[in-house]
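What follows is one chain in structure tokens, specifically the form predicted on its own.
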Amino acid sequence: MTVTEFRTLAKQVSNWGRWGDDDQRGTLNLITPDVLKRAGASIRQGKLFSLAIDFNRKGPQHGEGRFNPHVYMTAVSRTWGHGEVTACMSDDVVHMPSQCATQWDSLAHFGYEGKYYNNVPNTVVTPQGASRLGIEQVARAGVASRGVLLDIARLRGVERLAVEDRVMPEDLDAAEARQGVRVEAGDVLLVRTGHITVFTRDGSREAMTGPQPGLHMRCAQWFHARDVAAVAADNLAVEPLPPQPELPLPLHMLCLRDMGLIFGEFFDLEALAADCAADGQYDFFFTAPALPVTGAVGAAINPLAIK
């Protein structure tokens, strides 16, 4: 795609002003009371799946920039009391980037040409955090909706996509048809490429954060047409890596900046996908609340799918 085509697509999918000039929640506004009631009806079997990878020093980060979590004990089985019965307590501190493992991007995480979502200038982000579009805007009303898994790896008959593979809008349509499900307005879309297994099974940090498959930028049109509330995938950036130099992370630019659509990354969809293939139910109640850390541009989460 050329830069000219990218700019045309950006205008087509823009949600600037759709929910008012002061809006900071973007497509999460699509999660209405009726959507939540529909989401609740997706709980039919009483099955629960965590979609997070573990947060620990053996996580997927390596090299400069983001690093894996460190836990420091500030109290280790400290004794309380001097009577016949004494108590003991422990406390700790967790030191980690907000986006080191399974996480949400806030709308202040990625923009271009000096702007974030809804015409917010990038000067709102300072060394003290984001004064607008921070993760607290995602956390305030929570992220809970009907979730839909589209299993592209299974659609193509492979355990995981090859690093050069790209997920196109027609793949999303084909997965819906094969699985007998349809993504509706206000839904959270989860896309399985199988790439997470290079880390969870093979144990390779380098492969997890290196070249990888993902969703092509044209999927932004599909998300916009369906009024998707949020998108998450089982790779590092939802979209492919490495990006092309003239359009750095174009799907981030189109979705976070132009649409106001948050991304979830490092989702482990393997157990959920296997269960969905076994019972044929690919929709579920999805919830992934973020801590309201004022001014943060991402949030570590433990997303849950309940069938």
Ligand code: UVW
Second form
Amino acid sequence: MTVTEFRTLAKQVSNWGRWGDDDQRGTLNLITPDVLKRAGASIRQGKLFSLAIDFNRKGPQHGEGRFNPHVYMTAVSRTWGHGEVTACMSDDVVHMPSQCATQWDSLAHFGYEGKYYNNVPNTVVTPQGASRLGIEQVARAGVASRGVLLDIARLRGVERLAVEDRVMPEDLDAAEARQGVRVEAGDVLLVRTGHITVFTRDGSREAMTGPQPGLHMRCAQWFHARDVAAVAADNLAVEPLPPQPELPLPLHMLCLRDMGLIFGEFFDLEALAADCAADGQYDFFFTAPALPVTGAVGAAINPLAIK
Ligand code: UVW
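Now that we've seen the form predicted on its own, could you pull up the form predicted in complex with acetylphosphate?
Expanding to the full complex; the earlier chain stays at the top.
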């Protein structure tokens, strides 16, 4: 994929101005009351799946930069009261990067050529946080909709994709056809590569954060054509790693900056995918609210799929 192709794609998928020049919610605007009602109707069996990996010191981060969560106790079973009945109370502090495990990227997380979504200059992000497009925008929009899982590993008949594999738009079409489901406007799309199992099953942080399979940048066109509200996957960056110096993380650039479409990463889709394969229901109610932390550019989350 050349830079020229990238620029052509960027023009095709741009949503700048679509919901107004001041819009900060991007494709989350596609989750309309009708979409939410349809989402509710996709709870048909009463099964619930948590799609988060565990948040603890044994998480996938290592090396410089991002680190794994630390829990510090600020009160350890402290005794309250002096009478016959004494109470005990514990409090804590959780110290972690927003992007250390299962997460949303806000629209202030990734841009290019000095701009974030909707022509917002990158100077809105300062050491104190983002004054526009922060995660509070995602939090207030909610992130609850119909979710659809497209299982690309199962489509290709493998446990997980190989490091050099790319998910192309044609794979998304083929998975829909095989699974008998269609991604509609306002849906949250979950894509399974199986890559998370290098960490959850094999315990390799290096493989989890190293070279890995992911969605090719041409998938941006597919997301745009279908009016997807958000996209999440079971790898580190939705798209393949490592980034190429001449075009770093092109799917991030096209989706977060040009479309205003947020990414969910480090989703553990294994149990959900096995259940979907068993019962044939690949759509569900999906919710993954972020905490409205003013100015943060990402959020740790516990996404839920309810069938
Ligand atoms: C990077 O910032 C590299 O990616 P992510 O959105 O996956 O956290």
